[in-house]
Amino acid sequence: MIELRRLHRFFGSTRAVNDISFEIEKGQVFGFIGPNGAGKTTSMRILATLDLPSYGDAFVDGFSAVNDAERVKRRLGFMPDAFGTYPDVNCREYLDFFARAYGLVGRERMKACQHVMGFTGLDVLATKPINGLSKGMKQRLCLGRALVHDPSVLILDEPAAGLDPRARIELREMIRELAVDGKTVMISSHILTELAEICDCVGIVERGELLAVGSVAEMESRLAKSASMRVTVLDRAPQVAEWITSNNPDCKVKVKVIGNAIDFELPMDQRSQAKLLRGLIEAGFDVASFGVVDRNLEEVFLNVTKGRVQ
């Protein structure tokens, strides 16, 4: 549903975006990070058709944002990372404002603005005035603005910025409700510890390149040497991590002793760690757990950027 292929685009002599290339199959819900500057927006502004390529192109439903424009901008919702407001403009008038510039008419126009208000939870605020909305409702209507039409593909620069945990959760989840639905939704965002819970697959970028791509499993098992371990005793922690330092010369960083918790690193493969757990037991200590600790998104962008900028 969205393909960027062999996409640049230039600034001068900044080189926002540098020979992207990646593609989003249908219901998936893609998470595009990297640091500020890295190029995330303009490569959502070109997929948007607000912007052109300096060479290359990107496809949405299989048409050119560069030659086919109005077909995509049909099939396409953009959700900026801020959004002008109207004074003396409500709810309700706001997005049939937009209905109205998308072509839609009569009873189906209605249909689509009552439709979007209820999925938003807007519907309770349809004559508020816009400029005494809350941060998490202005979002909300920002989204509504970009489903009014009922497009097949999402693009969402930083729709969490500024909301309150609340606000974060339940715009996470009508996320999910939308990827359930069938809709393609594409979505930067530098809370990464939720974009980790709702992304099918998340791009890497970092000074305008594609660094990684592909689930955050499928990254951590390219990148990772090591495994992060956690072994858990009912006492005697900190004789636990002494034993591990100096019985596992495999151990690769020092060992971190949190309560009952013992972190280390172990080679990714099975049998030192199976070795480890025997001489644990063998040695007398009463482990209570003890299992591989899943890193999160946070750790694996650690590893795949370098905190360069331009």
The other form holds:
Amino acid sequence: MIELRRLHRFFGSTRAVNDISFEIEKGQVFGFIGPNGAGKTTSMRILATLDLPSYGDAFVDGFSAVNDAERVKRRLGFMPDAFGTYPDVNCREYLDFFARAYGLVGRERMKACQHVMGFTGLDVLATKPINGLSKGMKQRLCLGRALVHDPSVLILDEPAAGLDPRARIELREMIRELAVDGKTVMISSHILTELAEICDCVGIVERGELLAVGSVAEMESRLAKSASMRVTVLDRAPQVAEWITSNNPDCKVKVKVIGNAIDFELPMDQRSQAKLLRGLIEAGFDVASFGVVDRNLEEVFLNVTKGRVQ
Amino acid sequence: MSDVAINMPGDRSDDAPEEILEGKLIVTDPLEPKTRWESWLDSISDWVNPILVKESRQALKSRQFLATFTLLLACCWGWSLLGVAIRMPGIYYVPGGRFMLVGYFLILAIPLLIIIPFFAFRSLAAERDDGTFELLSISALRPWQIITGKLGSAALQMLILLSVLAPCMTFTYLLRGVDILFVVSILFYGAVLCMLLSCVGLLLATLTRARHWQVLISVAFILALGLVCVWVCFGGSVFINQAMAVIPFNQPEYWVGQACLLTAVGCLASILLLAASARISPRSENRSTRLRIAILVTHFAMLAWFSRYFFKFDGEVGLIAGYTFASTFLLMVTGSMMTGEDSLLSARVRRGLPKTTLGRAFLMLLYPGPGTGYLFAAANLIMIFVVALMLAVSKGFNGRNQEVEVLNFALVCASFGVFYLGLNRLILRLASRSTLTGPVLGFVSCVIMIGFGCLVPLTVQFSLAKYIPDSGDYTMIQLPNLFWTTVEVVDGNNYAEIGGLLHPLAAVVFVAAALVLLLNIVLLPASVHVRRVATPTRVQQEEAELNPQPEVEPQRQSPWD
Ligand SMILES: Nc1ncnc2c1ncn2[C@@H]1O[C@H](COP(=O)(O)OP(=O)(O)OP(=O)(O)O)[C@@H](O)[C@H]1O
Ligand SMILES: [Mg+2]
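What about the form predicted in complex with its partner chain, after the form predicted on its own?
Starting with the chain above, the whole complex follows.
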């Protein structure tokens, strides 16, 4: 469980985090979305006890990251966007070191290391020096390090940055598995479509302010003023498009014909959708499919943020 | 080690630690202890500082360490052959041990006094540069463990290097002319100096994160190490040639002296290490109390040793002066840093404040904050004078000139300390609106202030030289000049004026100090009177879960129950 309570962090005149509050329930995956310089990393670092807020507090499992840092550290796995490695150390030794640093001893330590190496698929690279690892492998190692003490809360700062599509899918699988295990996960990312699939909840920040927060579906419906519709017909697509424009004078839609499919927009209202479908069929068009196109989170993001940078 | 990363079926390398069993990839853990010896070692390592374990593993693979090791080995062998060759015909009948020992000593000095302390410095600074330090600080490792782990790995490298030299040292013994205790002493003090310099290096590594300062500090540090090394090499070789015969190993007093020296080293090292670990602790943590206790212990240790020698040498007043000087120096340096502490106490620190008024009255001086820090230093400085007075009286104070001088010296030292630290505190208090705080700032501002206190009167006096007769003499303008005033108090002969006991200058400085102290005390409540905050219920809950109260067994009421 994570809570940010009126979190502020100023760097001189830069308001990196400006009054952000939200809660993440246990077992949820929370997506933290925002353009560059929005304050994602700053908020996450405060949660991870690496920085102190100018005002407000962040809580992990009810413990303040400011005043009970060591209790927070025990429960929290943090994967920073950039992380350091040691020269002359291999993956296994790296994980073993952090397991020791988290106070694991004896068989417990062995098991923890083996478990995370299996989980992240690093076991085949155990004796490989870290300097020789690829970006994706390093990301896995960092995730493994964050998991080695079996934390109940995970904070991942842009874990997917620099990964190829396959690695991204694998990462998504891993995160999903962790959520099933009951871990609370907070992920920041620019890659929004990706978050939509794994997040229960997203928050959008810009210039240190939280612009919107809620479940993915909620955000979409809240922010979508109209629904994107798509009709596929067997033939006569241009006529269908014409028919739609002429029969719906109230919606100044941009109707687009792509092959046999026609894209257009309707007010978010199921009654008018049903009416349109009936009209189409009665007019004798062969409708193959009719439905709402999923608006992706990307659009929501572009809608909500203004592209301001600080 | 295998360079093949992923072993696809078909391109398996033979040394990869895995087997394919029934189409399933079974990975054997390369670090899984296999022999009994290894598993024993592994279980031991659970008790060792994790940083030490990691760094010894690293060192075994690192080229840097291998190079140092090989070079040292080569030098030792080279010198052994060369030295024997130079002394060749005589070596069978003239004791040549001392000559050989000097050579080994010089060879050892460079790794011990330059390389290892600098590695300790770099290894901590590199953690901060490379971003691994953040990973350490979110782990369960305490700052103190990080620092001692670094020191431990320096110690380990040192032991390995020393072990290279052990056979050579034995060789010098076989050549006659050296005492085995002497060889051991040299190795031991070499090691002690190496560790002390490593502590300094660790503290320096925590001073700044800014790149340019970091570079400047490392250059300055290596130059300083070079100087120390040259100095030790020179002094050491003279010492080996001259002093060996006169060291009284068989007298108990010699060993008491060693104990005194080691106490000093231990105290200094613990202050350095605690300061380093305070510097890498988060700002919300209590970073002062342990350091203040260490400073207090150091002060008491000085007091104990100086009084021991004072009584042993039958009331030698020079020892009172020595104690006064050493402890004033300690408290001025540490006190100036304490007055620069952050005056905002985090809720976490306030939670740990003593609960009772009585507890607060006694322990207040150990709690963080510049106000309490100043009072702590002032209390210690006052103690210096009281102790000096008590020591003088205990030997039957009879108003001898020397005694009067030394007591005035103690008074003037303590008063100047209280005065300048108090002034520093007041100035920093005014500046505390700005974001700048910190022990380094406190130290720097105190040095600047004392510098001004000396330079301004000197400039004034010498620019007015035309109008003042005997301008080379002490005048009242020099009052803020700490050094000249102190010298004047000790050397001057104005005692007759006030009953022959109190020097008027000492009296003036004392009054000034008292005023500054009073002003600080008046202003204190604002900064010291912080409310203790309650421990959050969530923390109490967990405490209760972790340490359940032992269940009270129902007492048997009667033997027949
Ligand atoms: N140590 C610092 N000193 C000064 N300014 C800082 C510091 N750290 C962050 N900032 C500023 O705070 C703002 C937020 O930065 P932050 O790194 O949190 O953004 P972000 O959302 O993580 O961006 P990105 O997506 O690029 O990673 C930026 O304007 C940045 O310049
Ligand atoms: Mg970022």
